[in-house]
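Below sits a lone chain in structure tokens, taken as the form predicted on its own.
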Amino acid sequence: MHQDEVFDIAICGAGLNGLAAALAFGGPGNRTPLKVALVDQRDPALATQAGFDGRASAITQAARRMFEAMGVWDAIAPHAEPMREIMVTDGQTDGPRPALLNFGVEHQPSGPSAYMVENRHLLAALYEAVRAVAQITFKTGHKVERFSFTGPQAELHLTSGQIVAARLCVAADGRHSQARQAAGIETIGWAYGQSGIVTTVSHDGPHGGRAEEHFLPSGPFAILPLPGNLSSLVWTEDQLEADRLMALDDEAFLAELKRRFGEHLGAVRLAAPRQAWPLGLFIAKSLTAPRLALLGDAAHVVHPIAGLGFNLGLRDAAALADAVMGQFRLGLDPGGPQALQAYERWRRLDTVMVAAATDGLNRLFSNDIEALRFIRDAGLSVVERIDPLKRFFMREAAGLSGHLPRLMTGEPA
């Protein structure tokens, strides 16, 4: 094993947040940037290839906000669709689905609040940013073989025989995090016996730039508009369901996929590979251990039905960065336990309301119960005739509450 130098930051995972993190201690929105290592198996450039993940992600306005001080959302925009609208229902996958809610732009004053962007686009153009750094090193193509978070910095064991040490280690390595568990750190949770299936289409008609929200019995069916006559679909299934779908081919899966999409937008044709996750809520019991920070996947898993999980992600980077960057402008340990204990206290009670609020709405739509039905759209029924609760709404929705950390005001960390 060798030592070839100590970083400020060693970042487990470049993945879109591992990516996003080294740019927020890294890059030209760091008022004083850090050193870096992003260490992966995984060469992070096969992600940008188009047929290597078919999902797409909603980027909040406070996330824009955050891309453009990290000077990487020029390259995003053009790939970016602006959600205009946005429509909730509550209905059955054949039956009448009247439109309950109902978004538009009079409600999103500051612009919109969210952005539907393809991940492989988000990957390219966050990946060119950090390559263009130089203060952040790539140290890919060996996995860790094992972690070490005593002493005066962490220390990753890599199968190549380096060892990358930092005096902090960010895990943004998943939800099934090598770093998280190497630190005893245990997550609470459970799954939901659903899968999410996404894929993307193209449509005859134009989506307008507005996003469908469809509560189905089996769970939510998201339209997501992406640039041109694409949308980005998030289908939630029941376990069983989901793996039936999942063995049909091409034509049998289209045709299932038309019954719950509908004929508003013409003619649909899958447009992407599809695939399915299991979904789950967990959490981990603390979000740090000495010399590491967790966030993202690694932190946190939630539903889906929000859009949140990569903004949620986003978050805590801004967060973290700020934590660190002001223990290490007063010279003190950036890794050290004031910055930790910061960065807990400030993402521990968002994310569980996160995480609370996106399990009671699954658990509160994905179901027929009549009596439930009544409620829900009775509750969806005020919202809409009142113009401040959705304004207000809107706000939440594109990440704009609360006490946001500076990247997410467009601020340099």
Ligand SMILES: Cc1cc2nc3c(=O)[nH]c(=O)nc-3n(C[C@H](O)[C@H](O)[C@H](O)COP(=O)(O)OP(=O)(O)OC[C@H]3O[C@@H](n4cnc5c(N)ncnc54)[C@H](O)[C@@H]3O)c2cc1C
The other form holds:
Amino acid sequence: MHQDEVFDIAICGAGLNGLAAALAFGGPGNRTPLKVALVDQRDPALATQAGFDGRASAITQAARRMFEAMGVWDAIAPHAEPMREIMVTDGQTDGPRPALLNFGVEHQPSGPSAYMVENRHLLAALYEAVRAVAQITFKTGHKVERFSFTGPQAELHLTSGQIVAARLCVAADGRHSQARQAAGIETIGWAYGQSGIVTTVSHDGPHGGRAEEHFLPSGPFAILPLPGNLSSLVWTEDQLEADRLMALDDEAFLAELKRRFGEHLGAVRLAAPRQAWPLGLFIAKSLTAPRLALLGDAAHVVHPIAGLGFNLGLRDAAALADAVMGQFRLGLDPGGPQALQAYERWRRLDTVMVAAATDGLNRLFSNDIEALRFIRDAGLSVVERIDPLKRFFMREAAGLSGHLPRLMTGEPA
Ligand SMILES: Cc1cc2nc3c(=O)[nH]c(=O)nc-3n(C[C@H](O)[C@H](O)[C@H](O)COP(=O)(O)OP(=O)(O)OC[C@H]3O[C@@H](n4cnc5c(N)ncnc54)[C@H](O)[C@@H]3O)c2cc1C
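Same protein, different condition: the form predicted on its own was shown, now please give the form predicted in complex with this ligand.
Zooming out: every chain and molecule, the one shown earlier first.
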């Protein structure tokens, strides 16, 4: 075993959140870049290939500002489709679907609240940006097999025999985070017994930048606009039904898809392989431990109903950068208790609120109980009639409310 050097920050996991965090600490979006090590067991180049992660993400206006500040938005922009309109319906798979809510450009005075981007393009842009930064040492193809948080520095023991030491370890190693487990941080949460089936379709007609969320009895069916005549689908079903749909051949699967999709965009074709993601909610009971900060899916996993999971992780990265840089610029320990407490205080409430809101929405809409349908439809029709309320919701959806970290205001950390 040998230890190369001591880094300021060692990030375990180079998924979307780990890559973004590396740039927030060591990239051009930081006025005094830190020395960062980024470790992942897989080669991120693999993850940028079509079919590896078929998901697309709704990137909020605040996240766009962060990407601009970190110098990656120019590479993402050609693949981003602005959401010009959002339509919400509540109905049956085959029956009528009254449109209950419509958000248009008039409710988004500071531009589109969000942009749809395929994850592979996000990963590719972040990956290339990280590789261009000399301050970031990128160790790919290295699994961290053991963590140590007991000394004056965190240590990541790699399967290659190397030890990466740093003043702070950032766990961006996903929902089964080994770093979180090594620190003894417990989680609370539950599985929804639902899967999110994800695929991309092409259609003859233009979507005009309209995102559609159809609340069907088994769960939300979202049609999300991508550049060109393409849409990304997030189709929530009970686990058993999702298994049945996934087992169908393409023709039968497409027939089921068309029942839910409708005919308003003309002929529809499958444009990518389908994938199913088991859905659940969990939150780490603490976001920090000595020499450790959790972010992204390692800290929280929420229902994709509002497309907020990655955006929450970006907020984590930006807030952690502010907390750490505040200490570093005072000449204090960037991985010490003050920075970690500031991060914990800042992110805990937002995380719990988003988890509770997405959980509540999913429970309220994933059923066909008449009384609940009445209440939710009445609530939505009230919102539909009040323009200032709609503008408020769009501001929330754009991620522009609350105390924003510097990167999310477009300023460097
Ligand atoms: C169906 C669906 C739709 C979604 N839609 C949206 C959306 O529209 N908008 C949005 O904001 N979010 C969305 N999300 C959520 C979002 O996709 C996730 O929150 C995000 O991808 C999580 O990224 P991450 O980097 O935290 O974790 P991961 O992507 O899981 O990355 C973890 C990384 O850590 C590495 N790793 C793990 N353990 C080790 C180890 N021991 N050693 C070395 N490396 C390790 C892994 O190889 C991996 O690269 C959606 C989620 C689902 C399921």
